[in-house]
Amino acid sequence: MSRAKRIMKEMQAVKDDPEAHITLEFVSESDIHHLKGSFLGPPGTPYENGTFIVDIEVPMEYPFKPPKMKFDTKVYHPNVSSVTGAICLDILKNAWSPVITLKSALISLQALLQSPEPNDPQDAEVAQHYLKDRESFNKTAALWTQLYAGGDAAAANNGADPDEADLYGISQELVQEFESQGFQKDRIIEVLRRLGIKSLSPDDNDTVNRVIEELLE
């Protein structure tokens, strides 16, 4: 079967299964290499009620080589780059098989949101957040879902722009503590993110000193 015919059959299979709530469309009807897919965030996760858009580039060798997929929707997840949307998933790399379809690949991404693999991360900062403080991670991931995957970003935060500390799960009290010492908020958040620190115990003087040393550089 030719690549073009296979892609058309796959798209029809998606249309024939509306209950899956998955979409697959060409970006341009004149280019079968480039598609956009979407799926709903899995229930019972911080991604619930979100709609996630995925950019799909189909290579000439498809289905014998995997498509290139990345999230257009910003997502806070250990296996997805919070900056570029790049995805770490084995079936999109060395575990690809010609029997996998674009639809099943999107379903695998949906499953990845439900079951992160923090020990094989795409985004190390997010993975550390997930491993160290699951409750804080879930809160941050849910905020990103509301802001970026839920439609009206402003309404999700009561009409205000989201605070950058909240976007990365960093304790507001911690930021304010360093602000009270005369440091700029954006610099504080930059250093805390680089060090992978979301909160601090009041008696953790070694870490406090390490943060201050970084802030002073």
The other form holds:
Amino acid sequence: MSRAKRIMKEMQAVKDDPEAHITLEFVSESDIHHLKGSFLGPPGTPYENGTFIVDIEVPMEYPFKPPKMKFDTKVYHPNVSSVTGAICLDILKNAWSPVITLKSALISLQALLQSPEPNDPQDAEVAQHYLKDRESFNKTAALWTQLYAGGDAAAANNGADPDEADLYGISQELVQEFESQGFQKDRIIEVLRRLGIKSLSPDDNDTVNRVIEELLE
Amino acid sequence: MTQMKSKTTPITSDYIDDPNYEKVHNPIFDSENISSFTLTEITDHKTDSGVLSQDSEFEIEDFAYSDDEFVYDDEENNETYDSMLSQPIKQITKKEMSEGSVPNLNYEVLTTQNIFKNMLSRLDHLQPVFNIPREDILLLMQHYDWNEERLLENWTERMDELLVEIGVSQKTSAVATSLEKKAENPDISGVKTKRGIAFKQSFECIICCEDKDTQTFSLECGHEYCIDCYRHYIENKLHNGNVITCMDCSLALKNIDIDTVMGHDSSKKLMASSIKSFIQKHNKNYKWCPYADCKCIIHLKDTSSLAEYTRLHFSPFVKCDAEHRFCFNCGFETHAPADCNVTNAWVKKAKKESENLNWVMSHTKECPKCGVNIEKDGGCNHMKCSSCKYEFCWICEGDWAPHGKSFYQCTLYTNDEKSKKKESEDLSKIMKKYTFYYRVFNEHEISAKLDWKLGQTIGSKVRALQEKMDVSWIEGQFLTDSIKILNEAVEDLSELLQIKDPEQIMKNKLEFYNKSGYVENRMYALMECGRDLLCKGICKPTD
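Same protein, different form: I have the form predicted alone, so give me the form predicted together with the partner chain.
Okay, now the whole complex, with that chain kicking things off.
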């Protein structure tokens, strides 16, 4: 009983604070336990100007149990699964407290985008990328924001499919090099992603051989 | 020679999980005394390295016979789970067998209550060092997973920080630690909220968003919520054993607060969960009794001897207060003479394969020629193996050709069970072998369960006799004792079979014979007693 009342109140609180640029809506009128929230990407990060939509499921025991949240918008972030949108954040798990609201949880997600925790990753591939080559990571994250979160270049990009290599922050030259050896592009990207290789120095023969070995399998 | 990955040892977890199983025991775990045991059940089966290799691969054919023997006797062992060794016999066994074997295990049987009591007594020693109320030390200990050393270390380094961090005191107040002290401590913020329950009219709780006249609870931090929400909150937190804090800050709820809010001794639950997580963390020294619903914990202070056990293929058996015997190393029930590796291998194999195997065994037949498993999903009994194209009769598994037009001659009953199947493939051979042993294992397990039930029935019958009939206590006692002694003797017998050293075997041969004779005599005595009771009309046969 208290759950419905509390959810309604939380909705109101979000509406009362338009400055926060947070939205909270029911997915359907008939089910008050399934919501969609959204917030803006924090400025000064690759997520800037993006609008991130979060799927929220409110459990029976809410607010004594945390709501289940996952990103609907694809996000390139060490603590967010790039495939499922699952989020690794302590307050959504054991550090949950009943005083936390859906709004404050969304703000925490915003803060998470601002300061990733690569040492406690949800997506190991992305976390690797973040730790190894921050610049390239930022580029990829910004690209994803543009593509999926309706970032500033969304209009410019409409229709055109993004390049697979760019999507995973893999350097074009590297892909081209293997392509010139007669391998399929999809396969090259798949292998490079699996091995966590984004770019290579030309004289790193060991790694090149490893990639080729994988490609030939 | 076919290699088989596991040896046949009748170990199942199902058996442990049998919900009826623990009922036979009179749980002593409520008793507060901590009893110490010295392990005496270990017998010498010093391994001849030629016979048993270090890994779990065994060449079954080498000692197929003895394997069988062991299976059988271990089963006997299973049948007598609820038995215990009588004291005199135990001592003899110990004397005779522990020579030149592994060191005795010194362990104690505890319960979470025991451990908590121990912790509390340690707390008394710590009190002079800390010089803060016991309740607060308890919080610190709980936070540090009862690790005194680490707590003391951190305490000396940064006492005040620690108190804030763990939520004993607020950031603002210095070392205000307890309810009593709070009154004396001038509050910096000025509006000091009282720790405890208050009654508020039209209080709006920000958790449930209800506006009502209600009791509220808050700590000194002033984060005040209605009592229902607080109860809900605490209830949800009791299970993980961590320190429970205020919903909005890190100030900790003490046991007294928890009990105040919950209205009963919920803090005990929390302490129990905390102790449980302590045991989980120290699972090298502490082991739960694996039997369902048994609350005993075995504490082995010195684990150094365990390596010796493993090396000699012994299993460190321990016995809890409820007389459950299990292996401290692997947590399975007693599995002598097999060692833990073998046991694990078998259990794993049985677990992995048993489900499939059960289905295969009950739904299929093997092609008489190529041994492929065939499921009959309809049609007549004229089968054609899709693998080797052999045509045969589903009923008699013989060649189809002679069946000719005289259909189903083979449905005539014959007692001839000679099957002349020849396994051509290695794979099917291994499977066969496994199936065979699994069957043996299964059968024994079933009979063990039945025997256990029988034991139960006899026990209750004896009690009924004593209560309702004119059977004297002595006579009733005789029956109970007989069963018990019988069980124990069987266990002893199986222990004698563990001896692998040839010299030891010779030495124990006589004892073995004596024991077998003893078991037999006992059995007759018991049966005679039952017969007498029947003859005299004291008992009546029932179904």
